[in-house]
Partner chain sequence: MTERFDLTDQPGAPLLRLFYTSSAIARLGARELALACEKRNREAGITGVLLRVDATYLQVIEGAPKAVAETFERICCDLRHRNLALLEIEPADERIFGDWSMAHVGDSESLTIALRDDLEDIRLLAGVNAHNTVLRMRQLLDAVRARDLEVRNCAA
Amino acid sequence: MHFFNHLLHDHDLALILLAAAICAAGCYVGVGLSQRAASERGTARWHWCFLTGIVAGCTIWATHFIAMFGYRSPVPVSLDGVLTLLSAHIAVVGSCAAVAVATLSRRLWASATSGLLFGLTIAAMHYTGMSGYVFAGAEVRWDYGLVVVSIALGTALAAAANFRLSGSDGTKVDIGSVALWVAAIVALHFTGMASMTIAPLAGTVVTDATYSGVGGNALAGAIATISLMIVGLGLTTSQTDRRQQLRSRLRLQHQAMHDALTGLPNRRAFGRALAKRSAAAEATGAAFALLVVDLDNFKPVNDGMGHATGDEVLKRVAHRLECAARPGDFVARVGGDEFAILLDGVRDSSAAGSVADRVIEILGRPFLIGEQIAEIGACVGISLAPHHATNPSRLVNHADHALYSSKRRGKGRWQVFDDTLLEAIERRRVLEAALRRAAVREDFDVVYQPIVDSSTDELVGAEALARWSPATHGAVPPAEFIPMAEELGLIGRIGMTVLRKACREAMSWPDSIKLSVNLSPVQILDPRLVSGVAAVLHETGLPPQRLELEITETALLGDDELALRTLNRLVALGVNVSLDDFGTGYSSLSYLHRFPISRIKIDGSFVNQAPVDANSASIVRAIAELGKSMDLQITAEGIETAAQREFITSHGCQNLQGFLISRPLSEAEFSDLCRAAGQERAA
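Structure for the chain I just gave, only that chain, in the form predicted alone, please.
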């Protein structure tokens, strides 16, 4: 009761409220600065501790002196300048020390120590400041019990404030800590004031208090103005820093969720967007489609034209995808040359297919990069939610399966997932494992398709053809397992297996019969090919001039200089080289001029139509004439009818091959054919 009577009757309420406002504002800013200091490390932490100490110290000092100016002293009062300045220094230095300790650790000892320092700072400032008040003609009496209580209250409340601060996340100013700081300052000040009694000496005239000839209200206003300026500086600094932190945080969040090159959302952002839509699809049946887009021919562009050009192509691909998608669709870059699009509200494959058509069409247009033209393309895999799945991982897997299927069908295609794709994927997985085992065990058969002289029907050679029949699936067509072997990097090993078997078996044939073996485009680019062929010839003893290696035009497109060096080295061994499927590819005459080719083989697609199709007939005649003019041997493949044979023979093709001549034969069957041919010649 004494405390409240003292507060209400012995003070100017307006100045007390001003002191409270200064205290609340300063504590609010101080708590915010203290949180900022705790979040820093190194030198920056001490800078923020110092700024916090300045604001907190000025707040404590201003609160004390403004409240003191509001105290109605019964006698005139003057201020001791040295003690008044000393009290200000105590407030600032002690606050800096208390804040520094509080920021060292979030443990209880740091909060307790900091609270003790803060409480003792308030007490030391208060009682030093009180010592600087000179009451003329009066005696000051102290209730030391209340003095102890004031120090205990200030220390306990300050410790509670710092302990609460240690548990805050620092994202916003902790109002509870502000209230405890205010309570610590106010409780210590007014409890300390209640412990003081001013007793005028006998004969002293009681008048309104004055301070060194200046009114208390004027002094209080000056101190409040200066303090508010300091607090405002701290607030401005804090808010400016918070805005910078917010901008930095937003920038980091953007960088974390967006691709640096294209500016599109990245894989992480795509994962979140897909998870959100998947959850909605599962909960409410909300439909959406996932399109996975994979670029065609990007690697040759990136490697051949340079990575800078490749990066520019990716940027423009991103822009074109945003144009192809509908407004509001989610477009992301999820890999090097892989993108994804989420189409909200799409329930059926036709709508998703329309977007896929636009994507394929717009990415199929040439890209003009500086003076270079880059031509790529795209394939698209599609999965639908909730029809196919609502689980994000399953949706992605289904779309990937559909993408894989579309790429196997050719470039510039799209495919919607269906259950039959899983069967194809499983078949592919099993076959890949079986093919790896077969490559190690050399578990391949070789059959031979006879080649005859067109004018005499004499057997002149055979083309070796690889066959594979795994126990789990039966015979697998070469058109299926050869591309698979190329993708898996097994074609070199398999090719050498077939070459070795064929050369070994050809040693039992008559010397006049040549052996033709196909080379994959991948093998042509293998630096070990020439040494491998030389080793097989040495191992089997087959004369090099009896071996003819068949290549396709596509083998010359990847790196024609490397291909030229490889073929020249093979010819140096004594091996002949033929160009297979002539006319179906680019058919550049420069190949025949630059490369050491001794034979060209007319593709069966022209031979089949030659007797009745004028265009095919013209192509066959042109190839035959070309062979004659360049002194090249000509072999026609795919002879199936007597009319085809007659047409081909009449145009000067030296050798014939096809089902009309013979189907592919096993080694035993071909050996029997060789013996029969030898007996006919002998007869």
Given for the second form:
Amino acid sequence: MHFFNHLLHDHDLALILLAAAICAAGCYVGVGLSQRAASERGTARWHWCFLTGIVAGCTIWATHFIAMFGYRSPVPVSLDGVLTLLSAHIAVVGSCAAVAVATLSRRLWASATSGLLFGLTIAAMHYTGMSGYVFAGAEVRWDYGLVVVSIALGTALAAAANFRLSGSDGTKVDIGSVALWVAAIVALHFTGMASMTIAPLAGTVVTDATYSGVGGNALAGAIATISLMIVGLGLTTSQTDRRQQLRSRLRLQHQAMHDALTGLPNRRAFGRALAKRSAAAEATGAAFALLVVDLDNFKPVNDGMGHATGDEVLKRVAHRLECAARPGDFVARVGGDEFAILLDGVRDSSAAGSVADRVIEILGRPFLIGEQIAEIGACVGISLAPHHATNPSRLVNHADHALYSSKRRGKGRWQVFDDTLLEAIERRRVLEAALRRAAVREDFDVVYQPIVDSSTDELVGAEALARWSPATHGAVPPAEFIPMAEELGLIGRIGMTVLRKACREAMSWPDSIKLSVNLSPVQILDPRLVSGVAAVLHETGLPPQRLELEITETALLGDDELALRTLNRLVALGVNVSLDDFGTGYSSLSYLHRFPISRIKIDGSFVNQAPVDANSASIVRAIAELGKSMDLQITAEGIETAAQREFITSHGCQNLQGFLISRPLSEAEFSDLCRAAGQERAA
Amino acid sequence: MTERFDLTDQPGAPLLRLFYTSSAIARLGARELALACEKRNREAGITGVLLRVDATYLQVIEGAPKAVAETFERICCDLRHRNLALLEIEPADERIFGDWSMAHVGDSESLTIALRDDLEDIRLLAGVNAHNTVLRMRQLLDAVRARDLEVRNCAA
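If the structure you just shared is the form predicted alone, then what does the corresponding form predicted together with the partner chain look like?
Every chain and every other molecule in the complex is listed next, the one we just looked at coming first.
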């Protein structure tokens, strides 16, 4: 109690509070700056250390000085200018050193050394400053025990502050450290003051505290003001810096959440937005729709027209999507050419579908870029929350499944998820796995559909047809598994399996029976095709003249130069090439001229309608005429009735194929048929 | 990607001319649309014509390639029409519609029967020969201008 009484009695409370306020403000700024210094590297760190040291030193000094103004001395006081200035220098230089040491490492030794330095700086400043006070007509007596206590207290508190600081992450000014700094300064000052007793010499008139010497007062006022300005400068600097850091943090945050090319929210931002809406849908049933948008045809544009054009297309796609979405909808770029839209408040598929329609419409329009025109398009998959799910990843999965199924149906489609999609996808997944296995095990059957001469009815050949019956699913129609094999890259292998099997089996038939085998467009583009066919012919011993390879027009559409080279090399082997499904595609006459084709097969769909439908009849007639004039053999497929047969025959088609002639037969059945035909001929 | 349009035969041509058709879904007249874009077109140096034949819009825009591309992108972002089909895009040395920042014909009630027939012809021709259609559109504007002059002269 004596200590505090002493304090209160000896000091002017208002000035003490002012000193405390300056001390607190200065320490707040100083701690903030020292955290900033610790976060920097290299030269910048030393600049921040310097600034911190100046602010901390001035704070210590100004606190001391103003508190001393509040000290009621029993005798007149004057200041020694040199010692007072020296004390200010000690405060600044010592603080700089202490801060610099603290930033060297986060380990204990650094904070302990720095705290020790800081504490000693405060003490040195205090006692140097005190020795600059000249008490007129009084003797100053020191209690050395208390002096030691003051130094120990200041040093311990400063060390504690710096230890705390070394553990802070620097995002906010650490208030605990500020308090410890203040405590160190205040404790040292007042303990130091308590250790000092001023004993007026005999004969001195004891008055209330008075400072004598105008020079001393002016100096004190000037230094106090400058100190305050420096603390203020430090405060301004650190605040400006903080704001800049905040701005750059916001910019970084924006960069982290947005796609640099299109400016749309990116995948991560989409994840957050979806999670937020999903949680709301789960909690309150708030509905929303998820649209995943996948561009059709983007890859060829990007590869063929250059990546700069591709980038420009993506930018415009982003803008068009924002035009197609409703105001407030969330549009994000979630992958290279994949976008997503979140539609708030959309509960049913028709509302989501109308936005999908707009998306497909707007992305289907041409992009005029420079002098080039890019045409892409889009498919959209839709899932609805909470109807389909409220779990973000399930919603994405469902929308992806819907997208997948819409893409299978063609370009420019949208599809809303439903449970049957899952079954279809599951079936496909299982079938794909089975098809891969079957391709490796060569687990396919070949059946043969007989082809007869239209005028003599004589068996002249057979078309080999692949059949696949996986144990789990029963027979899978070729229309389902052939496209699947093309997509999976298995068609080359499966095609060769069928070709080898058919050629081997054809060896047991009479030499007059020709064998037709289908080639997929994908196979035509495969550079290994010709050597594969040659190897099969060599291996089975089938004369090339007996083999006819059937291609479709689609095979000739893509890279027709490559197709032409391949077909020429096949013909050079001695095999024939025929054009299948003629009449359904582009049926361009230029194909017949350019490619080494020796036979046209008229598609069954015309044959079916031929005698009745005038249009089909004229097509059949035209193709037959064409064959005659270009010296091509004509086979009519899909003959089912006698009327059709008569019509076709009368128009000069040489060969017939169809259910009226025979259904596709197993190898054994076909061999029997060959034998019967042979006997008939012999008879 | 498309090879329908070959823009390489006149490299460095100062102008680009573009012709498209679309179908209207809003009750938006040709006049309204043409007026809406007139100021911007004048500033960007775009000239052209917009016809409306029943629910079909036929529009030609011509100008500096960059301005044409920007204008067309804006048109492509507009969902008040559907089934947009780009019928022709060609480099050009001079304008066909230099007198009109965006002429419009088609929704005036006072269309003469001859004009109506012309519009119908133009719509049918668009699907067959885009280039000739553009020329026919210019002839149509000339005819309208001559008639208006006549009307004004009669009134005087």
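Since this is a predicted model, take the numbers as computed values, not measurements. Take the two forms, find the largest set of C-alpha atoms that superpose within 1.5 Å, and that set is the rigid core. Positions refer to the first chain, counted from 1.
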After a core superposition, would you say Ala572 shifts its C-alpha by at least 2 Å between these two forms? no
*Once you line up the core, how about His189: does its CA shift reach 2 Å between these two forms?*
yes
